[in-house]
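Single chain ahead, by itself, as structure tokens, in the form predicted on its own.
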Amino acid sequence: MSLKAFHVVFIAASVLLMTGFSAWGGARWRATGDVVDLGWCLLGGMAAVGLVVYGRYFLKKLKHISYL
């Protein structure tokens, strides 16, 4: 597995993790109504979006390098 392929897999796993973290924060906020939990939800969502943007940038930058 090349470094590029590992990087893509790692970014995808990180996006899934941040999406789950955001969902967890949203569920806690609905249950408790605490503003801190809403902050965790928003922070996780912004991190997931940021990682997707970074992933697209990374793939565009290294499109000439193979995955092998």
Second form
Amino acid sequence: MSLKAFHVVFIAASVLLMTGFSAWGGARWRATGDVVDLGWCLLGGMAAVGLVVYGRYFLKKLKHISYL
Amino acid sequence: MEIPYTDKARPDTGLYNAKVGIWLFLASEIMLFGALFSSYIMLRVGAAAGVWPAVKLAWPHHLLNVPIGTFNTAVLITSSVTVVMAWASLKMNNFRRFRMFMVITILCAFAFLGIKSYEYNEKFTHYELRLKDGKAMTGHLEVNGKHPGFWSPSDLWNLPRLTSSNVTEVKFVADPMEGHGGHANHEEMTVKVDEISHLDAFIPRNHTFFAIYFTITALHGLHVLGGALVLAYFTFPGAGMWKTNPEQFTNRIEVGGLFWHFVDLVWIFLFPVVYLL
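Switch from the form predicted on its own to the form predicted in complex with the partner chain and print that structure.
To see the whole picture, the full complex is given below, headed by that same chain.
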């Protein structure tokens, strides 16, 4: 597996982490009503979307490099 | 005798030697960190029910600083992006961009370690106090007018040391009961040493949570430090190979980048398990 392929795996894992982080913030916000937890929820969601956009850009930019 | 496949990939496998080597090494690393993650989970599910510190053997929750942990996660994700961009720059024959991205990666590594040291300082200067009447609390300690510090191990206090140092009373600033880092007022009190049944900082010997937390995060921190030193070598003194054998140099950066991604991936698992759950 090349660095390119491992980077795609890493970004996918990061997207999952940020999605989970957003859900964690949302669950805490529902439980406590604390605006800081709502902030974590939004931040996690935005980071997940940002990482998906970056992942697409990365695949487009490095399409000539092998996955092996 | 020339060693084959140091720069060109072997035709039947599509791999050069160093790539096989790094993946074998990473497989052993997965086993190492896998064992530690398993230990963390086993210790956690085996902990007593209840709320720590009221229940001594319960699992402490929400002790770690989520904003700092989140920032460190962002720092490591950024460093993974820059290390792969450095490698891609070499593939495009752009050495200046390679060096710029590598410098950013190394700065991110040292920023991560600096922030982690700050977090360790928070833990090493935070205390668990139990009184003989059954009360238990956490907070910050003041002995003889001085707050214990992280960088001086002789500042670490516990009950036997207080007794042997003939300290009769200490000041204790207790955390709000609803958790650490809350906005409620911290209660300051003077406690007589002969009323104390247990006193220790948030250090490995105090609780299995701290033991496994410091073991995993310190091992991860050592990997970050080792990786940063290797990447710094490739960026500065080892960069001469770019002129003599650019293909092998690019392979070296790829192998370094694979290790760096592994270290960052460990943190991607570590952050939610230790900080959030």
